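First, one chain by itself: the form predicted on its own, in structure tokens.
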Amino acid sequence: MSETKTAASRQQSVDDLYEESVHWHLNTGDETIHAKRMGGYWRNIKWLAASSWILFFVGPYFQWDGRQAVLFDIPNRQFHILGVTILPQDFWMLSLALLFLALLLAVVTALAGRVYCGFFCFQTIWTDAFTWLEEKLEGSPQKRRKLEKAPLDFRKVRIKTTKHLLWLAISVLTGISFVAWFYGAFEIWRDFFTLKASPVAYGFIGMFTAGTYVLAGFMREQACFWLCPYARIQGVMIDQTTIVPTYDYHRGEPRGRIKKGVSEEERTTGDCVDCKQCIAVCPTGVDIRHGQQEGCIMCALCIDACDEVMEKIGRPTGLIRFESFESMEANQKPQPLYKRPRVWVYSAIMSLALLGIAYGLTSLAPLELKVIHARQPLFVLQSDGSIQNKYTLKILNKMGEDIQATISATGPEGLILVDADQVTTARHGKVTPRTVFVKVPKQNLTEETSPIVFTVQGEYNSQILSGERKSVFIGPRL
């Protein structure tokens, strides 16, 4: 007796799930997609990735001696982050910075398929947030298809304008949390609500507001399909050995659905019951059973639906899971990572950036000195017997503030710096440029060409700062 209630019970289940499914089929934007939403392992990873995004609209608020943290200053050409002060002349760690990530994505592609896409894209992230308000103003799935389709009354009007006008809100905290990273994050809310902002400034917040609104509200998958090349991309990294979300064709052909009366022992077919609930989940509308397709971003939910209806239907877990073609296809395991060629290329190149990076920030000078010698004339015979040259001095000062440094020069004996106690004010963030002029007794010039260096120094914060840089000294030839 308990048998046949617990084969009636599965049976009511999965003709539940029929149900709630009739209306889901492979999209191409001849309309909304409502994607049903289920708890499970993959949705929880998925909010958690979902939640490093938050960041971006608090991480310009934080404050770092005295000024924000993380400043990409465009207009004076200065990326603030933290207490460095990365200027053009450091371009080239942002370039190894730029390689990182780019051979990090391939990476997390050649081993995982489009996982980025699934959980961390900010298309994913913020499509996902604007159906979670939709889902709380309008209610599930076949409700939100029957307010679509009902006629033009009070309660159609506020909810749906309700969720526009919040659709409209967190597009425009978008745009001004992007701005902020570029602007100042106290000084784009003072300016924007008092209209002293630059047109640029309103311009990308604009852009931005318009964007989110209409690509996450409207556009959703579609965006995936058909304006994201990123997409294109991310397709010709996968090969067998990628470990992507599958449908174990083996254990779950042929389909069918659970008959009454049938046991387990005497059924003939497979564990899949054509419940379509994978499809349901998907917010691409995409039907895993049939392969991978460009329209998955590997975002796992069908395993989480998967999941769920075999453990209702009490069959194992893991129909769809993540695998690779071809343990799937040999029906074995995966091949490890350590025997995949290109996981060590990838990963060489990788640390010799990081290596980089490294190296560039903690060589990082905060007071930077070129030095130019005149070129005419090359050195100048005194009234007094010595030789005098002439140096243009360029001052980097890196900090935030402006430096009172001085400057010294070592080289052959009896060397004078003309001015040596002049203080010269290094701009912050800026080049300053100062000319000096260095003497040298004839007689003391054993050479054509002397080595000399010339030493810059100030004071930050009590700190002691200086930086040097190597020159030559040229006299007459002997």
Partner chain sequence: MAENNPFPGENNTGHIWDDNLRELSNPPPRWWMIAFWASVIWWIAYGVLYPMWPTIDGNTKGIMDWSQMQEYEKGVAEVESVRAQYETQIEGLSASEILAMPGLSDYTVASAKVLFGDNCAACHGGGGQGGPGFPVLADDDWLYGGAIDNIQQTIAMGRKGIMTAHGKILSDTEIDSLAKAIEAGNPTSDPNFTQKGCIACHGMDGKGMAVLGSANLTDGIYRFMPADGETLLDSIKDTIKYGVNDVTEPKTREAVMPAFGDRLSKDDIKKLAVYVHKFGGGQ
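How about the form predicted together with the partner chain, since we already have the form predicted on its own?
This part shows the chain on its own.
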């Protein structure tokens, strides 16, 4: 009894699927993709990954030591990241950070495909959020298509206006949140509404608003197809060992609809029932059964859809699953990670980049010294028979307060630093120049140029800070 009932309900749900399937077709770019939303394992992972972008919105409001925890203060040329202040002189670390991120993208793509595209990319996430709103307001994909074709009446205007206003609100919030990282989170809200923000800030908010609205509201998957270079770059990073969402055509083909009255044992078709649910849920509108392709952002939503259908009709799940070309084609077991040279090379470069950043962050000199030797004249003979050189010292103070700094120098024997006891106020976050003169008795010079080392020293919070710099002392040709 219960068996016939489940068989009947199963037949019903299959019939529903086929009835629906006429709506789903491939994306040829000439109409808006209205993807079906379904729950599932990967859908949940996607929400989780997307939630990492919450940090983008709330991050600027965190405080640290009485100021914004992370602030990229471009007008004052300093980046504050928690307790660390990074000045332009430390920017080499940024290139290492970029190298690390670029390789992270490469290694993840080589191992697991376009994880970034499918789960973390702002284009994917914002589009997802926009279509979620669309579904809440306009209903299911079929209803949305109907509404699009419907004549312009009051209801349509109301729904569309609400939708676009909400989209714009998200876009403006995106713009303001972006600028907040550079401008100060509380200041930008205050200045934005009192019309006191700089034209640059308004410009960036405008750009981001327009960009978000157009890209997530209208361009959507077209941005991935035609605009995004990463989509293409990542495509070539994939190899035969990369696990990507794959349709198991050995199992699925020949695809065929479930026929009434044909039992599972008698069927001559493969596991694919051609319900087109995988196309229905695809945010870029591709058919995964054609194999891996440029339009696939590897978000795995088709896996959820297929599994659900397979469960419904009582066939094993995983007809579409994360699988590498190698194991699908040659039935090979995937090579362990440590046997793949790519993993080693990428990891080595990433570790080096990380090490470099770690070294940079731990050796951030609080007082830095630059020495510029005067060129005109290179040296001057003084009346006491000594040779005098002139230097411009540039003292960079990266601490939060001014430091009273003293200069000393070591070099050729008998070296005298003129006004050595003079104290210089090294202004915080700035470069303070000071001109110094160094005298060496002529007879002590054994070479035309001799090495000389300058040291700057100062006290900050009862801690002695110092910086050093090598330079040369120049005398007459011997």
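Residue numbers count along the first chain shown, from 1. C-alpha atoms forming the largest set that superposes within 1.5 Å between two forms make up the rigid core. Bear in mind the structure is a predicted one, so any value in this text is a computation, not a measurement.
Lys439 shows a C-alpha shift of 2 Å or greater between these two forms [criterion: core-superposed Cα displacement of 2 Å].
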